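Quick heads-up: it's one chain on its own, the form predicted on its own, in structure tokens.
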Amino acid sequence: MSAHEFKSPVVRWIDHRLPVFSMLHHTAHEYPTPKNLNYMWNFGSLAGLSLAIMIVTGIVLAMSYTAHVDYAFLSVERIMRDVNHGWLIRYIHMNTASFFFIVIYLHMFRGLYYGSYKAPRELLWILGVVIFLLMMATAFMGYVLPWGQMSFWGATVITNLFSAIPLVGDSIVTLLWGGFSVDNATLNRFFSLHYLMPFLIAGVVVLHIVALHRFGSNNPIGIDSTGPQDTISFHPYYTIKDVFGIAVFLLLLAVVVFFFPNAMGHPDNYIPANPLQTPAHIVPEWYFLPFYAILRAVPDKLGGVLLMFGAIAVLFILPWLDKSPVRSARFRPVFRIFFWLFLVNAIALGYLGGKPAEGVYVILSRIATAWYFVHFLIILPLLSVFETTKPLPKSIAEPVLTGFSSAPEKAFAAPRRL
């Protein structure tokens, strides 16, 4: 739509000089979207909503927070008790972080199931992994800010990991600390970066969306559109789905905020940080637990660090590990079996990451870690060569209009009609 087609003269005047309204109209009405997308494609919009909530509540909280080791814990308590609606803002910020990771993990596993990382969307996937990395860094630094026992000791353990890097490790740790221990300079660094990085994430999200619009969304069938019969406009068909998803998301978030606000936190973080008293069991937030289990699976410190970062690095090269021409697991019966095994293994890693690093938990962590890398580095390349796939439909419209389905995938199945 050109500027002269808008009814409002103010909109026409602005759009002629800055075509933002034309861009929004193109995205909502003219942008072709596969007609068979299901509710598994809601997680992108939910992730964007989570980021917006985190930024807004984070800015408000920063107005009353004091980044000093002597006052940080007390300032958080003041926010909870004395600042008008401070308890609500903090609980929203704290629990939306967990919901953000839930949405992102579901978004990533949906991409793994439907092959959204395959050509020509490799860069789209890579940008998504970059967002995931930035989220993990932001969340870690945010977890340190309350300056409770788990905040302090979590920061001490995680930052010390970099000392395992040969030659430059100690220098990196000193740079992160701003001195020779986790102290006031560390807290100031983390507060500054925690405030800045959500805006950096927002910038990468924009690139992610641009890359998405370059080739369009993948779909449950995993084939590209062959013509207008395969697509519909994003609005109103998918905006209404997004609105429904957002309503469910906000309802669940409200239930947690008002009834279970500390369910996903650690009770030790309500104890002021004490450098002279080490907690019996140091654990990070739940969304770091799978990688924490990988870190502890190896007795060698450097080996654990390499494996932990390798678990993320392997996601960057995934598009070149899985060379099968078929994207969707709906048409890859053997791949589908290994996908569910991988999902169970990932949940097991999360469970093991929260257990003490002793006895059978260590053995199981090593087995689960080995399977994690075997899945990506051995199974996927072999399936690309030896797997016999099911025949693909000729177009997206064919299964949508004929009621085609591929059992047994009820949890991920696309609706037959929109």
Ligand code: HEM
The other form holds:
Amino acid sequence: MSAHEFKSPVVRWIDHRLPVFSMLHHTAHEYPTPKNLNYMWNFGSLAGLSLAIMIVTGIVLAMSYTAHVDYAFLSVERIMRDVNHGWLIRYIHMNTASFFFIVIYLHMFRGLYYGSYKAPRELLWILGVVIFLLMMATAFMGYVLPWGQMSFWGATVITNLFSAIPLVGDSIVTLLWGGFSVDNATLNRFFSLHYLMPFLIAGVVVLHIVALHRFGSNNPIGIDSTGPQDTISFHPYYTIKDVFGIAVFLLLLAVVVFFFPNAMGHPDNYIPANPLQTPAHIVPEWYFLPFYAILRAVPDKLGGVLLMFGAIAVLFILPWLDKSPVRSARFRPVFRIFFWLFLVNAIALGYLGGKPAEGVYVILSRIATAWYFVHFLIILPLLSVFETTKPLPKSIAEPVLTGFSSAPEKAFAAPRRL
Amino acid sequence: MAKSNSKKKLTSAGVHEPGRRDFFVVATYAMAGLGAASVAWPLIDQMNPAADTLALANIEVDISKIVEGQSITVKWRGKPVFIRHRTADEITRANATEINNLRDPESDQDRAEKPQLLVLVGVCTHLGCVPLGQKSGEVRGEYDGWFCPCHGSHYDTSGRIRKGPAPTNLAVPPYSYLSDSVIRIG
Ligand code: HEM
Ligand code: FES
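Switch from the form predicted on its own to the form predicted together with ligand HEM and give that structure.
Next comes the full complex, this chain leading.
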């Protein structure tokens, strides 16, 4: 990290003793970035922004929230009706949680499509999956806090997943509850952990960025930079592009917050929790539905739980399942087909997770669940061996300068349709 | 390795022999590990039910007002407990079931002290929802006992699992008859 000459003498004085400005300059200014990144590379900064929004609105909500079974629901209603701008702050917190997951899912599918999980970025990918897990835990516990019917029964069903563990399962569930059912002790600890975990996420995000900057961003053609002709400095080129993405994101978020604030929620959560009555049709938040579908697809308790956790576990070992040396799907014609199939299948799982577990839905869930695992455990390893990939460009600069083409001599003979 | 200030002895083959220093290092790690574990335990165990939670252990219920065919739900340890005054038909069907074919084999006599009165923890053994079938008009599933709508578990008139993902029968809580009309649960 070469010391940068800052203009301001104050900054220079501080930086000499505490090199934070050089660090920032290095990571967000001069950082050499591939020059061909497309809009799929905007979701990292959007995820960071979402986390920041969640932390700010969350801390403010906590100033008026009461973590007690007798008051939690009422304190949230008071936030909605009486606290100045409380409705706005809560709707931002609620809906940014959903947007956060949309952003993260797009960010992950970006990685799947362009092979960003492959060497040397395996740890970067794994840290991302850790963040995803922490986010799910955080969102799950946050959803319990308003203590509505869905809060209570969501908490009951999800904590009971651990009872499937042989021998120690029931003791673990009692430990999680702090009692014989989901109750006040549960609500209190969930609030404590819900407050803590976003900061853990922020810590892992720092590691994620450190790992990212070790080898730099992947790019749409998935080959390494060969030199300065392939990169541009992060600032101003990508800062401005990220700012544009942020503007679009905030616009969409505002539309939902102001016009459809409950569209992604469930009306039953405006009914206070009742431990004696399960709602007729319980569903988790939309972002958990694909995993919920996998859980329900199996007619066996332990099996369902194992498969559900397995669906996330395969993401951890993905870099070793897909051994194809070519990263980007652009040069992997067969992989590309399977990628889109996988995406459709994942959306189908999400749809099925929201339907009652009966009749044709169960059968379809089973097929979609099977396909999820077949994709990772069978298709990807086989493709690594049998797929004939297209020739790669020699450098990032080459297709940028000569149009989208990997082999110039062939480009004239048979123009590729995109 | 010409001039090493390590205290480790080298054998003639050049291999490190474990020495006094290695023993101290291992012993120090072991003590630190034990210390960390003994401090971690209270931090984890505080999450288990507190003394006052454990103290709320039993309730008494008047069963004389439950007419035949009727069910009531009471709350015990934060959970619903189902008490059903079964009809003769329900009892016959519970007894007529071939036990060996059940997922969680149990005879009806083992589940109800007096056959008329069935007392169950109203918590689905799958993932903890409250099954339907207590109120008249609610679906009772294919075996006419209880039906859990969350993921489709069917229980029979003895509360035994017959179909769906739940692994075991609805639990029978510990209870005793204080008199003909009062039971104590817990
Ligand atoms: C990763 C970041 C976060 C996520 C994904 C998240 C998610 C959620 C969700 C889904 C809810 C339920 C919203 C509803 O339906 O009412 C919630 C509620 C809540 N969250 Fe967060 N949250 C995050 C960060 C934070 C932080 C840092 C705090 C600070 C204490 C916080 C405090 C609260 C409070 C007090 C509530 C209850 C009020 C309410 O329900 O609106 N959250 N959170
Ligand atoms: S909780 Fe009853 S079937 Fe899943």
